[in-house]
Structures are given as structure tokens and as C-alpha cells.
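The form predicted alone is given below as one chain in C-alpha cells.
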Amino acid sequence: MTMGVPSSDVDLLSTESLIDPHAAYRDLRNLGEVVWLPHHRAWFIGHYHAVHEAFRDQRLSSDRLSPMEARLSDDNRATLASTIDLLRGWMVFHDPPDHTRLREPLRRAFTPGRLAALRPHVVAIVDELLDDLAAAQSPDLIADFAFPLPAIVIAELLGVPAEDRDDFKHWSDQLAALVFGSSDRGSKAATAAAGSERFSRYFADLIERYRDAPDDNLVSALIEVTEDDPDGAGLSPAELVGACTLLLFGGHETTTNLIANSMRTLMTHPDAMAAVASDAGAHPLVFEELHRFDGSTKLMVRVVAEDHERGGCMLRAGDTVLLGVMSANRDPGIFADPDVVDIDRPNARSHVGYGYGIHFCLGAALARMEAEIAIEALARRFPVMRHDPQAVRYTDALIGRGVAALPINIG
């Protein structure tokens, strides 16, 4: 890097940063609009308006698979070949026009009516899980509630048989190191490959099953909108498998983290917990504020597609850029007293936790519905729930913000 370029030797995967990423992001914002991170060999953008602008800038590409593949050793590239083929069916790794082509069938299948009809069922699942949580000897909010809820919901939406759900947790965990950027991602190539192979084989079989005998689920809907595409630009068989795995993977991982992070926040803010428990409807933006304050996504990754100047720095084609959505959500220029939980914050919905523009999360409506039902029900049922912060195990991930275990005392 040239003289005068803001830079920081912060390690965003250090124990300190995993426990409290907000402190690191605050320091990075103070250094400038664009900061070079030598440890990660990447640029960091953490100011709200700069992140917004970066989301819209076509000079920043979502295709991080190609450069990642280029950096792999020959052995790892061969090991991960089928995994990368699977991930190429995920719209989140594409720019227009491919992103548009891959997203449209999902948008047409993922209808508001389908989600509205699902709401009573989500409430019933939440009630059942709360009973199980109350009966648990040593309750853990992740294992006993925050993971099962979205996993059950997305599996049922897709038409995945109940007896197969546990397999998906294992397969998702195998893929997570590659997708979310763990500190030892390279050493887990074989593990990620095993997970993607099982995902691909399973969904290929499931797709054939529902092609022969359609049912009321997302896989059948995707098959229908793909085969009936008026422009003849539907998904290929491999892309259809990719779309299903993206829905399953994204449909539970981030929602699990959002529920867990929101409850951690409420447990350390008893007044907010009491307000949600007594009358969440009186605070219509409380769930958006919880997401803003400590959401499920820390960073979104882009790759520089063409040389350009940004924030006084020259970004070169091939450079990695980290869009700090979690940092943007605590930008004091946008959110007054950003490190304070304000359940009536008037602009709480302005957070960018779901992305922005064409890359706004397709499943945001489902995630919001599940999280709101779950958080309100937990607060009402267990208003004095508490946890030991020292017992929380944070996941080793650069992109996602989550905890692997969250033991709780429900009172």
C-alpha cells in the first residue's frame, strides 16, 4: 500500500473481535471511509453512506468464487471442484444479468401469500419448542430453540421430510467454513466438499421426486416456474439444485443467529426485555432495532471488477472489499447514540442487515416473521431469562455473527 492510505493491523477473527466486533469497527470507521486491512488482504468500508454506495456500484462484483478458486492450491481446487460448481448456482455469488436470471424464479416461487399462510404454523412450532425448552435439564437457546425453529420452517417450505432435517445441520456446518470465512477455511476443503456432495445428491433426488409428483412446497414451485419460464431462461438442473441448497442454507443459518443475538441483547437490557414481554406491539420497531444493534451479518464480500478511486484510495481489479454492514448499522452519523438499544428508534428500519438494492435478502420477510414471533414468545414465556456471558461460544466466522452455544437459565 502507498503512503497515506489508512490501514489497520486488526484481525477480525481474533478472539476479541469475535466477542465484540463493534469495537473493531468503531476504530476502523475513525480511520476513514476506506481502510486497508493487511491481515485480511482486503479493503474495509464501514461508513453507512459508503456501504450504501458500494452496494450500488457495479465496479464491485459479487463473484468471489472465481478469485477464491484461483487462490486455491491445485489439490484444494480439485477437492472443491464440485463444491464450487454447487455454489455457482447461488445467486449471491453473481452480478447481473446472471444474478437477475437466478433470482427471478426464486422471487416468483417465494410469494407473500405462501409466507402469510405459513404464519400460524410458525406460531405452533414456536409454542412446541418453548415447551421443550421449559422441560430441558440444561437449556441451550441455540440447540433447543434458535436452530430448530428456522430449520424446521425452511425444510417444510422446501418439502424436505422431517426425518432428514438433522442431516442438513451437519451438511450446512461443513459448508459454513467456506461460505462464511472461518480462520482455517483452507484446511476444511475436504469437509466442505463432503457437505456439498451430500447436498447436491440429496436435492437432485428430491427434485426428481417432485417433478414426477408435485406437492405444495417451494421445490415444486421452483420446478414449475423454471419449466414455464416464458423467456426460456429458467434454471438448469445444476442451478436448480444450487437454488434449493441456498434456500436451505440461508434459510436457517442467519435466522438462527438473528434470534440468538437479539435474545442476548434483551438479556443484557432488562428494560427492553420487559417491554417486549409486556407489549411488543407498543414498540413496532423493536425487532428492527435489535437487528440493527447486533444482527446476524457482519460483512458482505465484494471483489473489485475494475480499477477505481474510492474514499481517497485506489482500488485495483481483483482486490477484496469487505462491506461492513454491522459497522454501518452503528454509524453515529446515521443512528444517534448507536451503541445504545433504543426500542423506539425512529429510523431503526434503515439498517442494512439484509443487504441493499438488488442484493437485498430475498428471504428477509420470512426471517423477520420467524424472528419477531420467536423473540416475542421467548420474552413473554421467560421474561427473566438470563445467561452467563462467559459461557457463550462465538462462531469462528468473518462474515456471519453467531454463537455456537448459548446456555441459559429461564428462571
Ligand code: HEM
Contents of the next structure:
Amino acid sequence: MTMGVPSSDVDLLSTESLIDPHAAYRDLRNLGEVVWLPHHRAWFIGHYHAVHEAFRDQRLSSDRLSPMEARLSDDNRATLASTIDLLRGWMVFHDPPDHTRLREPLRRAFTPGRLAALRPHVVAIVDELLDDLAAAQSPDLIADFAFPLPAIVIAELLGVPAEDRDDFKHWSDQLAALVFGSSDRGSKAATAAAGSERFSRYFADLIERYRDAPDDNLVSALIEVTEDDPDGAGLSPAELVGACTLLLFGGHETTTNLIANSMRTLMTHPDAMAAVASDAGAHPLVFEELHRFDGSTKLMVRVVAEDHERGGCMLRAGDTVLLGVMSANRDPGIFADPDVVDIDRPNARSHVGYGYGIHFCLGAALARMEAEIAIEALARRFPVMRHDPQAVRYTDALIGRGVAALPINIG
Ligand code: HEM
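The form predicted together with ligand HEM, contrasted with the form predicted alone above:
Then the entire complex follows, led off by the chain already shown.
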């Protein structure tokens, strides 16, 4: 590294950073556009425009799997062989042209019409879960609401029977240890392998079932677009399993965390809670503002594909780059008074919580629909909901921001 490169020894997994990542990101933004973090052996980019630009730059690759695989010990590589095979089917880890080939069938199957047809189901599921929450002895916003909701919705969309959803949580948690960068390294490989093997087997069976007897669901639609592909460039059976697991997994924990984080913000901002409870329609940007203020994605990871200079620093092929999504969302150059919740902030929707560019979240419209229905219904039904902010324990993760439990008093 050259002299004069901005550097910070911040540990983004310290208790302090987990509680308030925004303070850590503010310090990093003040150091420069590109900052070296020795503790994480990675570059950090935290200014809004620089994050935007980095998302579009093909010199920053999304293939995080190959370097990870290369770093594994022989034992772990053998243990994780099936997990890596599964993750290879995830578009999110590919650059064009493979990325385009993997994304296109999903884009075609995941239509606005399919989403619109799902809306009444989401409303009904939310109502049921609110009843469960009201009846709970010691209500927990995660266990009783924010976790089951996206799991049931995505299961419904894909055509996965709802009775299998407890298994989903278990497998998804196992795979999360690997994908969401939990710092629990000890049993990571074996845990992720167990989760991915179960997932793969489950979806392979489901796909076979719908290949024989198609139904009105996303798995059947994916099989159809793949089989009808005029270029014959559709998904292989393994990639189809990969696509299903990505939809299930990518749309699960992220949505749970967005709902929980948004409700934490509302509970500490009673005026905003009252506005959502009484007339959310008068503040159409409030949900985007809650996402901007404290969303569920802190960082996205890229790998330098070729040496290049950026923000005055020399980035070398193979270096890791952290795109500071959550930091960009509090960039004062874009969002005035970024640490304030402004429920009518005119540019709230410009946040990059769903990423940007060719990898922009494929499920953003679904996530928005679920979060808006859920947050508004929670605020209406329990406008005096409270929690103890001092007791909140944040998930030990670099990429996702969430809490494992959120005990609440619903008044
Ligand atoms: C609040 C909820 C969600 C958040 C914050 C979120 C966030 C993101 C982000 C930041 C990316 C970009 C990844 C990158 O650039 O490497 C992404 C990609 C993706 N998301 Fe989401 N997501 C959410 C919900 C969902 C849902 C509900 C689904 C599906 C049902 C979904 C499916 C995907 C897929 C398939 C990709 C990969 C797109 C690509 O690589 O082309 N997400 N998401």
C-alpha cells in the first residue's frame, strides 16, 4: 500500500459498531472516498456517488465465491463442495454474461401481475399474524411476526407448502452463517453444508413435482420460461434449484430485518409512529425513509478484477471492496440532516438499500409491498408499542443489520 492512503483500524464487528454502525461509517466517510480497513483487510467506499459508481464498475466483480473457495482449507473445501455448487447458481455471485443468463428467466417469471395477485394474501397473512401477536403471552416482534411473514409469503409465491416453513428457518439460518458473514467461524463450514444439502434436496423434489403437474406459482413459471427459452440458454436443473433457494433465502432475513428495524425506529420516534398509524397514505415516502434511516443491508462485497486507481488509492486485483450501502444512505451531501427521520423527505426513495445497477434487488417490489403492508398494520393496531432500546442485541454480522429477538410491549 502507498503512503498517505486513508486507513482506519475500526472493527465493524465490535459491540460498539454493531449497536451504532452509522457513527463508524460517518468517521470513515470523513477520512476519504476510499479507506483501507486493516482489520477487515478490505477497502471501504462510503460516499453516495462513489458507491453508485462502484456498483456500475465492471472492474469490481461480484464473483465472491471463487476467492472464498480458494482460501478454504482442503478439508473445508470438501465439506463445502455442495454448498458452493448451490451458490454457483445464484446470479448475485456472477458477472455478465453469466449474470444476465441467470437473471433473465427470473425477471420474466417474477411479473408485476404475479405480485399484484399476491397482495390480498399478504394482507390476510399480516392480519393473522397480528392476531397471534396480540394473543402472545410475551410478544416478540421477530418470532411472532417479522420472521414468519416473509417466510410464509415467499413460500406461497414459490408454491412451497406452508407447513414446511419451520424447516426453512432452520436451513436458512444454517446457510446464513456463511452468506451473511457471521463471525462465528468455528462450525461455519459444516453448518452451511448441512443447510444447503437440505435446501437442494427439498427444491429438487418440488421442481420435479411441478414439472409433472404445473400450478399457478413461481416455480412452475420458472420451469416454463426455462423450457420455452428460444436460445436454449435456460437454467440447468442445478441452476433452477439455485434460483429457488436464492429467492427464498434472499427475500427472507432481509425483509424480516427491514420490518423489525423500521418498527424500532418508529418506537423511538412517536410522531412518526402516530403519522403512520393515523394516515400513512398522506406520507407515501415514509416507508422508504425508514429503510434509508436504518435498513437491513449494511454493506455489499465486491472483488477487484483488475488493478485500478480509485479515490486516490491503488486497488489491486483480488482485493476486497466493501460498498457502504448504509453509509451512502446517510451521506449528508445527498440527504439533508441524514441522522433525522423526516417522514416526508422528498428524495427518500433514492436510498441504495436495494443495491444499484445490474444487480439491483430483483425482489424489491415484493419487499416494498410486504414491508409497507406490515409496518402500517402494526402501527395501526398497536400505536403504543414499546421496546427497551438498551436491551437490543444486534446480530453479529458484517453485511446484514438485524436483531435475533425484539420483545415488545403492545399496551
Ligand atoms: C428488505 C428486503 C430486501 C433487501 C434490503 C434486499 C437487498 C438486496 C441487495 C442490496 C441486493 C444487491 C446485491 C448485490 O449488488 O450484490 C439484492 C439482490 C437480490 N435480491 Fe434482494 N433484498 C430484499 C428482499 C428481496 C426479496 C423479497 C427477494 C425475492 C423474493 C430478493 C431477491 C433478490 C435477488 C434475486 C437478488 C440478486 C439480483 C442480481 O444479482 O441480479 N430480495 N437484494
